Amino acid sequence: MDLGLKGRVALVTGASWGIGREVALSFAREGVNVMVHYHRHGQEAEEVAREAAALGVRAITHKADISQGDQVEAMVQKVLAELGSLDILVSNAGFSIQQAFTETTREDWDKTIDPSLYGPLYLCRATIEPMMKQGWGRIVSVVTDAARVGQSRMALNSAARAAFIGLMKSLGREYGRYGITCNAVALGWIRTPATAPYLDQWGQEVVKFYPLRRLGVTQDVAPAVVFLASEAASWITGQVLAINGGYSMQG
């Protein structure tokens, strides 16, 4: 299938590993020129432009705090002038700890919030405006599917993703009249070098609630990041994308 995706441009947070690095190397598969954004793995997010560049695509890589509005402003400048627009944000940065919630401090509410909300908000802000003057713009944010249905000792990062799907669905309905879709992908357990160490210790446990008998990998998720941003859901906005091998069903 022909996604329509060839010769357009994706911005994906925290590509340098995980999740964001499979989704940035599956544009690259369908033609997408791709910034590669990191924080704190340069070397890392080098790696993956090389592998995209020998895709046939134009890579790019800039390093920035996305909780703090002028580092965001600077990258989708960087974006627009390097690689000639910004048709596609993937916002997939974040930031989480498992603690129970009343052994968290406020310093810990700010370490998770400000990446895991103010982080999209300042890039959704940044990027809207460029994707209103093309009349055509994709955003696929990727958040635990803990801010569905909620999770023990997860109560931060599930309330600061629940507000960001929130948020893709009041743009989704402000801003769809300018041919901007926003969605979100809401996961199970994935494994990812993030996640290992707490799924090494746990995750034979964790397994028997999933339908599926299995925990996700980053290739599970790729695949729907890649096809809500192509012409092939250009009828779809406002939505939350379960990928969580059954873990839970909602209607």
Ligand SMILES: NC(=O)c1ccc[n+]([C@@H]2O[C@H](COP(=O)([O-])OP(=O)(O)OC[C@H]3O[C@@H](n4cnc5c(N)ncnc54)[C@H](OP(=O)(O)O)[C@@H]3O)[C@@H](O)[C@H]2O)c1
Given for the second form:
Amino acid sequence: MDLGLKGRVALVTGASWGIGREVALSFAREGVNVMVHYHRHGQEAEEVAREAAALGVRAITHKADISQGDQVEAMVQKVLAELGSLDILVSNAGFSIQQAFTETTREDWDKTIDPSLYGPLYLCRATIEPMMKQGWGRIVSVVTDAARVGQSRMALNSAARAAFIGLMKSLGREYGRYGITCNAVALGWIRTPATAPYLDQWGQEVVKFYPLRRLGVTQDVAPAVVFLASEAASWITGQVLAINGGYSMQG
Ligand SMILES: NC(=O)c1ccc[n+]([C@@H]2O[C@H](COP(=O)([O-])OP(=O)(O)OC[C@H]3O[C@@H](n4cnc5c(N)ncnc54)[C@H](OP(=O)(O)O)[C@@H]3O)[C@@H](O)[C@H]2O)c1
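Same protein, different state: after the form predicted alone, show the form predicted together with the named molecule.
Up next: the whole complex, starting with the chain shown before.
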């Protein structure tokens, strides 16, 4: 199937490793030029950009703390200046702690909500106007399915991401007339460098709750993100697609 993505430009946040890395490289395989955003893992991001460029697309990197609006704005300006447009935003970067809610502090709340909700707010604010001008845009958010079904010891990220889903649906309604779609993928446990230590310890217990009896890998997520960003998904907006091995089966 031709996804109609060749020559498009994508900004993928948190693309230095894990899910973001797989998404950036999957776009490159479809001929999409990519901005590989990172926060702390610069060397890994450079490696992703090198791998993407080897697939024949333009790929650049940029360091930004997405909880800072001026840094997000500068990053979007760099995409527009160096890659010529901004067609696709994959808001993948985020931060989560696992802790009993009653033990969390205001500092923990800010540490989670700043990148997981304010970051996406800044990203959407900076990217929608260029998308409106060109009459085409795709925003795909990567969130935890706990945003919809809840999870013990993950109240903060669940709350931030539930708000993000509300943002996606509202923006999908408000800017659909400009050819902009806004969707989310809601994930169960996916093995990444960030989750490996937890899954090494608890994976065998956790997997018992998954009907498909395995936990996710990054390759389970990237194809859905690429599809939602494609021409083939041009009549899909405001949707939350669960990628979770059947852990939750909400409509
Ligand atoms: N893996 C899972 O099981 C799972 C399940 C549900 C949802 N998710 C969500 O899926 C996304 C990707 O998860 P992952 O496991 O692949 O990796 P991750 O390490 O949880 O998060 C992705 C990236 O977010 C970036 N980031 C964190 N704080 C930031 C900030 N203030 N400014 C800019 N970037 C920041 C980090 O970039 P640097 O590394 O460059 O610092 C990190 O690599 C995350 O949003 C995560 O919450 C993951």
